[in-house]
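Just one chain follows, in the form predicted alone, and it is written as structure tokens.
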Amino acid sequence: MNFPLTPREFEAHLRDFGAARYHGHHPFHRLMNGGDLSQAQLQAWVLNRFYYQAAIPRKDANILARSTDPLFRRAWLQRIIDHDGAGDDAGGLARWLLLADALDLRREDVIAHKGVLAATRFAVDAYVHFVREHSLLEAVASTLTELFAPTIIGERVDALLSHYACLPMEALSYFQNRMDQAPRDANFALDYVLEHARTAEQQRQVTEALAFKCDVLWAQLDALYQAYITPGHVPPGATQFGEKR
């Protein structure tokens, strides 16, 4: 790729990079959109997606401190809400334990992260170093992998209550919100990089950033695949899950 592009050029770039290398891709991925997850692996996915999804606020928090834009900030400040909730809202994290809750996992193990892979927490931990180590632009950019989320949100959603009867509705709210904060989120961070990425070494910045974000979705699934499908190694220190009941 011959940087710069122009903004409508470079958008374009990332749309098709990010599509190229997003973890919906994923065969562990494709077993679950198929139904082909037991309940005992759809649990183990929920376990470890949570030690993510916590650490979400976390990552934000600290891209929130990089900015000394008070709009910037205002903005960003809604992705936090959207998680860890405000006022009546109780936020994204305690939707995905209504999910927890639906496969029979233990509450309190979820929050704890109890034995969560020990490649999810390197994956997770690593990329919220990224965002307080790198530029506020790099930080940025690793979030774009949002403008992608609708899509796989929404299969996801389907394939779930097509094919895994002990999933009510109630308990894949988390989904159903983010299919309007993911592409809200997503626009206001593509606008930002736009804006801001202009010569030719940063918006190759921008490119890793995005590259290393869809990395850290990758690797987790594989960890899980690997732990849980093929060839089944679960490592010591992580939760050995039984057959559904």
Contents of the next structure:
2 protein chains.
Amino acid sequence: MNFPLTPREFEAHLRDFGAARYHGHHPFHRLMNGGDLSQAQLQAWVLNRFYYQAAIPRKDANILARSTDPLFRRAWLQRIIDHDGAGDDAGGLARWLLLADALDLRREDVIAHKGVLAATRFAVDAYVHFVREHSLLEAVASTLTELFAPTIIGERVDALLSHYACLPMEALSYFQNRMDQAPRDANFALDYVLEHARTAEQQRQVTEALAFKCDVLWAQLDALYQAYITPGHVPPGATQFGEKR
Amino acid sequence: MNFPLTPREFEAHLRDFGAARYHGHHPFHRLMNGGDLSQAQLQAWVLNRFYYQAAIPRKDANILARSTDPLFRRAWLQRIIDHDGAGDDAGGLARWLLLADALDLRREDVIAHKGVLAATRFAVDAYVHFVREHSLLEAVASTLTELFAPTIIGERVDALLSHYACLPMEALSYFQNRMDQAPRDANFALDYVLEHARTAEQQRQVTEALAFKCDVLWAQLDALYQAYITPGHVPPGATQFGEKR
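Mind giving me the form predicted together with a further copy of the same chain, seeing as the form predicted alone was just shown?
Let's see the whole complex now, leading with the same chain.
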């Protein structure tokens, strides 16, 4: 890529790059959207994905801790509130647990991350480390996968409702809330990145941060596929889900 | 487990626990030892495993940096020398590259970790972070997988020589050196752990550190299996190896 690009060109580049690398294309998601996952496989996804969900506020707190700008922090703080809740809003983590309930997972196991795949932990922890160890620009850029979330969430809600009878609309409230939150967050991060990534080196770093984050998401689905789609490969220490449908 | 155990009982527990969780049982290793990997699949293993090899001296330098005991540091330093070399000894990393050469990998790609799986990076980086963020006792305990290395290395050398004609004895010198180094390192770490892990809590932490490290090794093979054994699942950004044998 011929960096530096103009902000408009760089936005187009990031949208193309991210759309191509985003985990919406992963075979695990294609199975989910086609209604081809067993209840046990959906349970594995919900349990493991909760490890990622639970790390998001810590990731965002690390980004908050990097910024010296009160206005930036005021805006970014909302992400933590969205997941942890405030006042009457139980928050995104509590909404994710409704999905776990609907799939008959034991809530205390999900909250304790019991039997989560080691590869899930490694990928998610890499994300938390990344935003601590790289520049604030790269940390913000790593959140740009939210640009691609609304499409995948829309497909997922339709697929889950039509294929999986055990999942009522209420269990999917996490996703419905994200349909509004993700674009707001993504646009803020995109504006920040377009304003601050002006040199070739900065634009290269931003692109690599987005690639890194796409890898974090992809690797989680690869681990689920290896453990719970390919027969007989659940790693030691990970939950063996029952195979009822 | 009914902690605290006596040192003798705790050693037996660690040996049993580690032997059961060690990656010698992984299906990818069973394929390798049976001569059932293609040259492309061996290349994938050597490229990805070099990311782990290259991190070992940084892992050990982090452990060195945790210790306040000159005698401990004097002993532990040898691990870094073993991998990086000194004087006439080219070191373990250079010996690993002989294996890459024998498999027709481009040396500069291997050294630059070009096309390594993201999941390899996440697992290995988790190990480097672990020894920084946990106690020195847990950091030392995480190296105890070396107790189980000689058996697997012996099987591997025999298997590679008998099944893979492209691999001459010289290309396997990394493993031959480890046959002596691994037991020396493992015994030092085991003595340290048995001396310092006396309470139930310490023995639990040591066991979890060993489990963590077994997971680091297992997850690397899971990622290789998902990408290069299961057809059609090479993740974005990872090397597509040719399928010649």
